[in-house]
Every structure is written in C-alpha cells, then in structure tokens.
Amino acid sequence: MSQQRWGVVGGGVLGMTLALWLRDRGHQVTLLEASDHLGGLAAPWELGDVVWDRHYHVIVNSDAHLLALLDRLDLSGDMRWVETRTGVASGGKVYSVSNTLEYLRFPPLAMTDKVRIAWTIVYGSRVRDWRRLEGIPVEVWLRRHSGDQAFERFWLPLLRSKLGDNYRHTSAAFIWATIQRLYAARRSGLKKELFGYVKGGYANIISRFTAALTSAGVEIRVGAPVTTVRRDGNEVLVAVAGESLGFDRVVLTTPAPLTARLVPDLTTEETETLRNVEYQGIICASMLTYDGLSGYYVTNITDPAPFTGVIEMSALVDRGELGGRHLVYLPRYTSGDDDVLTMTDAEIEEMFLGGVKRLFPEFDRSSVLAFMVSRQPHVFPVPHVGYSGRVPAMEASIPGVYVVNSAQILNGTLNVNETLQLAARALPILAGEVGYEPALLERPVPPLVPA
C-alpha cells in the first residue's frame, strides 16, 4: 500500500497504537483527541501531591502484547514484579485467600463448594475454544460446574459487582476470559499471585509513548473534538475545532454509540449495530491516605457494599512512588440505570467512605488526604450470549472509513493488553498486510520484589 494520509480519531492507547503502527508503515498520520491529553482510560492524574493512574491497572506475565510495547518504549527495565495477597470480605469479616491453604480454610464456604469452585477455575483455565462457551449463559455454566450453593454465595455477588443485572444476559465466555488472564498471574508450582507495574505508572508509559509518536513523525492534536466524519469525493473529511481536515483514510477508535453519531452517512444497519452495543461504565474513586486498609492488593466483596471491590494499589506499588502514602481504588461498575450516576462527587465520597468504614472498622476518615472520583460511561461491552454475531465491522460501508473500538473485544473486561491485541487484529484490515504480533512464547519468571 502506497503512502496515504491517515486520520486516527481518539487518543487512547488504541488510537496511539494504531497511529504508531500506521506510521511505521510509511503513512502520514494525524492523531486527534478531544481532551487535553492522550491516554484515555490509561491516563494519569494528580491526586493530592501524587501523580498516578486515574484507574487501576496491573500487568500479568502473559500480557505479551503489552510487554512487547514496553520493550519498544525502552521501559522493560522499569518493570517491577511483586507477589501480592488477596482478601475476601464476607459475613462482616475480611479473610485472606492468598494461597491454597487459606482458601481451604475459608469459613463462609463448605468444603464441597470450595472444591467445586477450584475445579471450575482449573477447568476454565484449560478451555481453549471460548466460542463454544459463548452460547451458554454464565449463570448456567457456573451452576453446572460449581453447584447452586457456591454460585449463590460466591459467584453471584462477584458477577453482580461487575455486571449488575446484566449478568443474566452474559455468556460464559466472560468468566472464561477473566479466569484465563488472572490464572496466568499465578506462578507455576507455588501458585502465588504475580503482578507487575511500570515504575512511575502510566504517567511514565503515556509520556514515553507520546515521545515515540512525536519522534516517528505522527502529528498529535489534543483539544481537538471531532464533530463529523464524511466522505467527499476522493477524501474523507473530518470536522474538528472549526476546520475540515482531509484524509485518504480515517479510523475511529471512539466508543460505538459515539461513533454512530460522528459518522452520519453509515447505513441504517451499521448505525443500529453501533448504537445497540451495551456498555458497562465505571465510577472509580481514588483515595490517598496516611494509613493502609488491609495489605491485600485486591479485596473481593460478597457482602453488600457501595463499590465493586477494594484495590489497595500501595500493596503492589512501592510506597516511595506514592510519597510514602497509601493509594486505594474503590471501583463501582455501572449501567445506565444506576442511581449513583445522579450523585455528586461529595455524595459518592460520603457513601464510599461509609462503606470502607463498615468493611474496615479501624479505618479513620481523618487519615484521608485526597479523594477524587472518575466517571467513565463506556468501559467494556456487555458480552451477551452470542455477542460475536453482533460485533460492529471494522471496515465501514463508506470507502476509507474504519471502525476499531472496544466493542470488538469479544469477551474480556478491557485491559491494556486486550486493547493492543485488538489493534494487532485490526492492522491487516487497515494496512492490507500481516499485522504486528509479538512472540507469544512462555516468558521466564521475572525477578520478584518483596511484597
């Protein structure tokens, strides 16, 4: 394919990656982002006097696409690997389930339930063809393998925390994808959790990524909200910030409903397909404190709580990077009818801190240095039963217009590695050649940082 003028709409990790790879192939590339910064869901922000990720992220050893990108950005030396611990809040107490022995001692579940849950996870980790699970509701599959009691006491609260009532329509491929990724975080033999992060967090990654784009010759425009994308003769015209930019080809990485609005000349079928993608959103609170909560990186919650779980990032990240403080994320996944969407940040703070106090009675609210709330309506598509048959096409009916977005991630919950994998899958369609794929070989176990 000869050199072409490409416009990439959306400056999240997906748009940044496609822009870099298209530039690698000799094309002129302009990256357009509506906000004043790149990074999207992976962007950092300032919490008190600490700059860290706006949303919680973790790297596992099987994230081959992400690790390959870090290699390219010369960030492999900044990787830190840590063995972490996991807790479960159940029945008013928080229990450690960080190893097999602790799991077997977990009081809220009968031994038969524990055995069946363990079997479900091991079996799911060995399934290779997810498509045969896509036609099975997740509830049916989990009840079949774990039993009714284990489903009600263990799986159902976790599904509701992530999907709300949408779990009723979700396929078993969803839990399969979750099992596949997190099971890979366990070291063979000891089966300990092995999670990683980049020194400096995503502020470091996005900064280095932006520098790589600039060095490669990609034109970056932030504060450039796109209003329409239309074909006009031999060009695709993108209306942005009071001007019209002409390109040979344009790829939109914006969420499906927004894409439907930006490209008014799509067919009725294309527009409806994009509009009908149902997303889970998130309200994610970040809390910077003097004191930690539990020392668990993740605390899963089976009791009623105003948030999905507790992510104590300072149990993973060296606290020296956080000014000696503790950083805690309190995520709540939402759908369009969630009452919390109408609440103010102050109301969310009051509700969430009350929930923390109930889970951790020793928590002192005076230790909170900063509390901020991020709201994102489009995080990942709900993987309904048979979802792969309703995924938007990457090549639009309008010549030179392409659609690549999270709606095309078939059964995951959206992480950076899945985003890069989507970009690699899209590249052959965009550039007409074999896409970039890192070697998916077994990586050696990296050196550990003491937890």
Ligand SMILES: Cc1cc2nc3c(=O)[nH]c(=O)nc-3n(C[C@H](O)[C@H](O)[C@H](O)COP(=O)(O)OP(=O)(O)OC[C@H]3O[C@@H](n4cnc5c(N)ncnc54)[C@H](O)[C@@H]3O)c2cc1C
Contents of the next structure:
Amino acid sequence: MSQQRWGVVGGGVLGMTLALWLRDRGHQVTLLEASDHLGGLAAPWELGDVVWDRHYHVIVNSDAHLLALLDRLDLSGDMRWVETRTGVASGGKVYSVSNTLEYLRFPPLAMTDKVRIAWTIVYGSRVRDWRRLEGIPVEVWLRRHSGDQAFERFWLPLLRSKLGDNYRHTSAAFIWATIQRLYAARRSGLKKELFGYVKGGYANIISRFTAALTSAGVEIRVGAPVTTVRRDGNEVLVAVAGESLGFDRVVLTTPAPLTARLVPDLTTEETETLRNVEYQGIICASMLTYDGLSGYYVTNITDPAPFTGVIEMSALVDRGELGGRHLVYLPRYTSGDDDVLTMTDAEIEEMFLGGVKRLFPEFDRSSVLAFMVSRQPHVFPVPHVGYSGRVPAMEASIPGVYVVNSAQILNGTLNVNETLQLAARALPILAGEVGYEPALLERPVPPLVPA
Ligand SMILES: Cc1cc2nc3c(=O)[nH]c(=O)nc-3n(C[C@H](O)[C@H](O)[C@H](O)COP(=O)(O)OP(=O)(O)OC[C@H]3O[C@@H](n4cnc5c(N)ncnc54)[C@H](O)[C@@H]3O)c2cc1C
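Target state, the form predicted together with the named molecule; input state, the form predicted alone:
First the chain shown before, then all remaining chains and molecules of the complex.
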C-alpha cells in the first residue's frame, strides 16, 4: 500500500482516532475541525474558575478500547476508580439504591416488581446476541419481562428521560446495551458500582491526544469548518474557509444529517439514508456550587422535572480537582420539537434551578457560583426497531469518500469506548486492508510506508 493524502473531517474523538491510526499506517493526514478546539462532545470548558468536561463523562472497567487508548497516551497512571452511589427521586423523596439491600427496601415499588426488574437486568446482562432484540420494541420486551406495573413506574420514566416519546419506536437493543454498560460498572452482580475518571478530566485526555497527533505528524487545523467535499478528477476536494484542499481520500466523521449536506454529489439514496437518521439532542447544564446536593453520582428521576437526571460529578471526582467546589450536571435529552430549545440560557437556568429546589428542598440558590448551558442537537441516533437495516454505509459511492459517524453505532449507548470500537471497525475499510484489525490502540502499528 502506498502513502495516501487523507483528509479527516471532524476533530472529535472519532476523527482524532482515525487520524492517528491512518498516520500509524504511514499516510499523510490532515485533521479538519470546525471549532477552535479538538474533542467535540468530549471537549472541556471553563465553568467559573474550573476546567472540566462540558458534558459529564465516566469510564467503566469494561471500556477496553478506551483504557488501551489511555495506556497509549501514557495516562493509565492518572486513572482513578471510585465506588459511587445511585439515587432515585420518586414521590417527592430521594432514595439511595446503591446496593442490593437498598434496592430491596426501595419503597415506591412493590416487592414483586423489584424481583421482576432485577430478573430483567440479570437476563438482559446475559443476552449475547443483541440482534435478536433489535426487532422487538423496547416497551414490549420490558413489559414482558418486568410486568406492566414495573414498566409504568420504573422503566417508563427512565426511557422517557433519555428518549422522550421516541421510546415508542425504540428497540429492545437499547435497553440491552444500557444494561450491559451499567452492569459492567458493578463489580459483582447488583452489588457495588465502580466508576472511573482520569485526573484532570477530558481536558487532560484531549490535550495528550492532541500532543500524540502532533508528534506523530498529523496536521491539525482547527477553526476549519468544511463546507463541501467533492470528487474532482484524481482528487477529493475539500472546501474549507475560502480554501480548497486536495486529498486522495477523505473521511467525514460529522453527524449523519450534516454529512448529507457536506457531500452534495452523493446519490439520492445515500443522502436520504443520512438525512433520515433521527438524533436525540441534549441541553446539558453544568452548575458549580459551594454545597453538594445528595452525594449520589447519578440521581434518576421518576417525578416530573425540567431535566431528565442529576449527575453530581463531585461525588466521583476528587473535589481538589474542582477547587473544593461541587460540580453538578443537569441533562435534558431532547428531540427537535422540544419547546426548551427556543428558551434562552437565562430562562433555562431559572427553570432548572427551580427543579433542583423541588427535588432537594435544602438547596440554596446563593450557593451557585457558575451555571452554563450546552446545547447539542446531535448526540446519538435513536435506535429504532430494525435500525441496523438503515445504517449509512462507510464507503460512499464517490471514490475516495468515506462516511464514519455515530449513526453507525447501533444500539444507542453512545460512549467513547463505542466510538473507538466504531473507529476499529472502520479502519480496515478505510485502509483497504480486509481483515486488518487495529489492536485495541495499545501500541502504534508500525507504519507500512514511512511518511
Ligand atoms: C451529555 C453526554 C454525556 C456523555 N457521557 C459519556 C460518558 O459518561 N462516557 C463516555 O465514554 N462517553 C460519554 N459521552 C459520549 C462521548 O462524548 C462521545 O462518544 C464522543 O465524544 C463522540 O465523538 P465523535 O467524534 O463521534 O463526535 P463529536 O464529538 O460530535 O465530533 C464531531 C466533530 O465534528 C466537528 N464538525 C462538525 N461539523 C464540521 C464541519 N463542517 N467541518 C469540520 N468539523 C466539523 C464538530 O465540531 C465536532 O468536533 C457523552 C456524550 C454526551 C453528549
């Protein structure tokens, strides 16, 4: 294989990983990112005087690809594992459901419901072939295994919190993938929960990753919004900020509907497939406070609330990392028709703080030091029943153009490990080396042709 000039569009974790691997294979690589920084959804931001992830991120011990990446970036020594607790806000109270005993005591559910829910989780964790579940609506599957009452009281609020009304079209593969990931955080069955983070958060990971790309020789261009990707003769031309860059091959890692707009010469069928991928978005507020709320890393909410969960990052991360303060995320997963999308940040802050006060009556607004709102329209594709039959292809009909993005993650549990796994599936196609599997990112693959 000879050296090729590659353009990688999108500098999130996916684009960064593909850029590094393609460079490992000896290619000349340019990474093009629209914003002024790399990292995409995993990028950090400044909240008051604290720099931490713009969106909450945890690592579980089954994140093999991610742990291998951290190893390659020399960050394994910065990993911290912490036993965390989980709460449920239900009927005006917040209960701890952090271990089996507490779960069995959880008053809002009848004992028969609890047993059936536990059975559903254990059964789900043992299913190996998720494709069997992809043809079954999640509601049908959960009612079958947990019963109607447990579905209405327990599963439905959780499904709505992540998927809104889209839960009606979602397949059981979604709950399977969620169970698999959460189960992996529990060391043994339904006992204790162990989550991890890297010292310094994703700011540390992204900055090391950027340094690794630079020292490998990847050309990084931030503030480079790509407007079109077209084939012209022997080249693929990428229009970016008034310039036209020529490459042998280009891979787009941008969300599917954006990708459809960037590549105008795709066939009608390709364009429609990309456009028809329905994404859940998010409004994710970050709040820095003097006082904590509950000490649970996650509080699931079954009562009506303006946000769909509470993530208290300071219950996981050493508060020394956060200047001694508490960091709380208030996520609200949204679809295109959510009225909140038209609200200003100040209105969202007012509404969310009111919701916090209702859930945690001790909460004092004067304890809030900083409050910021992130809006992301494209977080994960809704895993509709039969979704794997409608996934966009990685190799486009235009020679030299490839499409690799979150729409190719099939069961709705978007996380960095899945993103890296997607990159590992894509690379043999991009590199044109059938059967080549990048070994869990742990070591740079010796270049076939030095660049
Ligand atoms: C609220 C939330 C919570 C999460 N929690 C976790 C967690 O606990 N654990 C975990 O492992 N993962 C978590 N994730 C998922 C994780 O962040 C994603 O898996 C990962 O960041 C996806 O990376 P990506 O590169 O595929 O997409 P993105 O990060 O979306 O990257 C796409 C990039 O393309 C760029 N772009 C767009 N248009 C253009 C253009 N025209 N030209 C050039 N560039 C362009 C964008 O600016 C962006 O940087 C969470 C995500 C969110 C939103």
